[in-house]
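Consider the single chain below, provided in structure tokens and representing the form predicted alone.
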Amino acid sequence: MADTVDIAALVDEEAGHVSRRIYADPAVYEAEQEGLFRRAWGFLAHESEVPEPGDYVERQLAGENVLVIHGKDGVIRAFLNSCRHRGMRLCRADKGNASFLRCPYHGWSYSPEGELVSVFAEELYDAEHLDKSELGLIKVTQVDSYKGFIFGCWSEETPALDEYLGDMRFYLDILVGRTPGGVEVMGPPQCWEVHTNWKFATDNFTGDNFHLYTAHGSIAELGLLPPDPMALSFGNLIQAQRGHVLHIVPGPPIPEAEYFGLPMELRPVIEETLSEPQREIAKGHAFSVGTVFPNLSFMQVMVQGDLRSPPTPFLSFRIWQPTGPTTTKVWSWLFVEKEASEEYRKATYEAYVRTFGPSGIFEQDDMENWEECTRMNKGAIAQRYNLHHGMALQVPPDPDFPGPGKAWPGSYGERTQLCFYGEWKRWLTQEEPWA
């Protein structure tokens, strides 16, 4: 690295330490965006997004604008949101629908499959140099799709999608393929920024079940968590290969808090499409929280969106999308079941937008705590000493837990943080990391 960085010094797995310097070097991040985010699949959108021939929607991959477009032969497709004229931005709206796509800047357009139609006075042009079937959209390298959900890569050598994903696709199923008509989203995704590296909101997101009763405790002081703070230690910390890690945790012993909470009118179908162990696992817990590597994370809560309404689940997704060293932009989409009745969308929607988000109770908290952690790891005194992740690390795996990957019991404990900061190390130091 330019400035001598070692990277494979920075996370030690077996001692629990990791480096503070991970978390605001401008050459760790450098390293993260050519070793990690150009090489890993990164979520684009959902299907449900782009139902229509034409629709699209901007997002981000690797730090690069991407177009996902619905083309009128029924493929879903992804390209770099730049006209190959003079690299303008070909879309400047967040989404639409378009029976073609024109360059705002010298009116060069594209079909919605990618392909170059027309090219402004093209009479002035002859065909040694103009050949409009070289000059095409930009094509994401890889794109494909797993339950509705629609990643990318801009990697030829990164296995395929449901390798990649490997024992997390269980998971998955669980949460959003627990139906036979899957998820859908729920309006447009939330975004906004934070003064944080992208890895404090990633960290939170692998299993941090105990910084509830601190960072979040004048909500427990208000009766919107269990008065116990040891009362979700419960569960199970999981790693589930490839730096997907997640985990799961028991509610209440009351039939409301089986399979996340969701409405008994769904749970018939959700048991007759689940296998028996994803069965086992969806009636036995009320929360989960995870990620699937490196920045997708989810969150299938049950809370209390105010202090008159019941505790109410909701499931949403977020990418930690890398902006700069100390800088993430973050996008968070709302999931709910196609089968799912107006009453319950209501419901899930209203605790969805009151407990996180922007201006929710929860992620205020969060927000506050991941920008202060970032500012006071930036330090050079403070980067001589590395951070302590050793909580719980002498307890062995579950031999008899149903689900795929390791489990280790208990969901208080730092196991799935290290499996995540060991992937990471392994992306930015190894060719192929996935070997």
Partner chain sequence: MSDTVQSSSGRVMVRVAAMDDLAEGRLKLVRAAHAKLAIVRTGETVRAVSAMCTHARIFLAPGNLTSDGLIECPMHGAMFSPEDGSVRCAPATKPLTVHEVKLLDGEIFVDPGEEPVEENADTTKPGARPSAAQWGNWG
Given for the second form:
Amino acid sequence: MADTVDIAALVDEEAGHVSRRIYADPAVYEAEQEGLFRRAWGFLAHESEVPEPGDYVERQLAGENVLVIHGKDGVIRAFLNSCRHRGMRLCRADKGNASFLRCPYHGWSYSPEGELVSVFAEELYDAEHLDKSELGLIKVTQVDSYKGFIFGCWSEETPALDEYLGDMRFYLDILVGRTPGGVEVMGPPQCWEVHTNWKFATDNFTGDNFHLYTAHGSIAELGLLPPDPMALSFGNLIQAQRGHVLHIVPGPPIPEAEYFGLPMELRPVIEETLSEPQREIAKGHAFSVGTVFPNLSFMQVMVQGDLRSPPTPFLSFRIWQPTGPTTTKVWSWLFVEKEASEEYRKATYEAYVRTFGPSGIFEQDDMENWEECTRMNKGAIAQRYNLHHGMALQVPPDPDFPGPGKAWPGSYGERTQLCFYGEWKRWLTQEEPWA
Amino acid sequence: MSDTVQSSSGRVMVRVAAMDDLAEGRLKLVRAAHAKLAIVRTGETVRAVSAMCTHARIFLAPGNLTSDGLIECPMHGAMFSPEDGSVRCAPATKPLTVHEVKLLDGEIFVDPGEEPVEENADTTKPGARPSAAQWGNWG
Amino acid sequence: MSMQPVPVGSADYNAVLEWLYREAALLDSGEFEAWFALLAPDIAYEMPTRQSVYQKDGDGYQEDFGFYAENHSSLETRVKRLGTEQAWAEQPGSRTRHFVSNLLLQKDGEGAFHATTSFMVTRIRSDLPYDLFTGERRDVLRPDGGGYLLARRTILFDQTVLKSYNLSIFL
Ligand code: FES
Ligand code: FES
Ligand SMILES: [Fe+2]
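Switch from the form predicted alone, shown above, to the form predicted together with the partner chain and output its structure.
And the full complex, kicking off with our chain again.
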């Protein structure tokens, strides 16, 4: 795809070697934009962000500004947020509600369904020079949703969303489809900018469970992590399908830590909603972190927001949006069950904000690491030496694991990160990486 | 020379190194039968302790004794006494095991001790679960 | 609650202003435990998120969803964390300057002072460029002994997308 760089040579997923160039090289970034982000499905918004007709939010898909808007007909669509006349940015707010989308430059106006409705001084055009039916907003090529999560894709060839997510849906259901109502956002996304390559974030969210006791050593020092650093090493690393990976980790052997620590009052309905193997997985685990390929990550974890609060679960999804070879914009949403009580909403919000997001006592230190990793991997000399992903590669998958995909016992390991890099390589080098 | 000698209590001690291999205050990683040990020389005395930090099971050797004559864990900085294995500084809480050492003609013999019973499950075994003790009073 | 304006230059005004300056000095010199001692046990320390919205939709602040949602215990946790060796985001520490200005002061019926100020905080870490944090603080200061305790701080931040990689400092 890129002629200046041999992408295939940058990742050796068998040996566990990853070139430092993938985190810093502008040529890799360009190849990635073309081969990956303009072809893969990307998360745009959750339905609960645009509940009413006319509601919209502005998002980004492969670096393009996209308007996600709830039509008067109830359909949620996604368009390039750019007027067909001179390309002006049509909606200039992060969110809002509009009966029409009026361009601030010369006044071309569009319906929330994307048709060009009116053109300023329309009588001065003749039919040959103005065909409004051809000048509707530019549609995101494919738009679809899964359990309220709206995704977009710029390529016609890419398989439909259901097929793209494949067996990851089994695991997503455990997180976002475990009650009849499903989940909804709590507030807008927190957004912030980090001088890192986006893959340091996904590297962390595709299986790095073993950074806890060093990167988050301060939390261990405060006594907010279990005393034995191997306590969190149980569970499984899972490749649900292709580049979609996650890990699941059991908590202490107490009922409070089953079902990810979710409130007791929700558990009967969770048990009813999930299938038997999903129930078994949910019951047995307190933590799960993973990534929907390529850059939508999630975390369902129990944390203590402060020295006095009990471990409290939260569910966050985040996009690591590349904005350059070494810059990333993070969008992080907090989700909660529609059925959740006010009391639980407050507790999960506080647990999340105090520990994750830019001020979080955990996440601050992640970003410190990712920024410095990125800086150190820029050097031509540094780039002569590969990075190391070799932990627990000898462990065979568990043939009796209840869920689909492959599951390797033990959550400390680098297997799923290599699954991610292998898939990344396929998208950058193959015509039909999904085949 | 034989690779093993009998300890005073009749146990088999294994030759692991020669005195000349050891620099003053420098921890060396050795294997004695099933045991991985850190041995260290101070003057004419050699001591042997279990080689893995009891906190997160990482190797304490190679390394150097601190200026106070303690073993410092390279990972999170726990300190242990090479004399009795006791913890002198957090975050480790469990002591190292001490192994008997015998010096014969400049050769070092160590008692590997009993094969340890793993108290915690192997995390890479299907279905393994953490014990309550590993979580301490978390939460 | 009946609010009385406190005139610029009055004794109360000067005392609150001096308190704000001293607070800033503690934060800039890394004396976080001394800073923590200035907080009331029932403190609420919040920083709403903000979105860019058309003016008809208000100022874009989301009161109940922020970058900070702190109480006394969580601020204590943060201060203690800064005292650990592995708080990497602040090891080595940020070098900050808190500039506090434009104080407008009111006194409520219970004798607490409501202080609105503008702030600008610069931060440098390592050899990196400046991070700039600007906004408005809305503080409630409760008289306590000879001084005040901070009972509430709401930070109205100017950025919608935080242009810094973390908020490891207090604003
Ligand atoms: S130990 Fe992972 S980057 Fe150094
Ligand atoms: S592993 Fe030795 S102190 Fe943590
Ligand atoms: Fe982390």
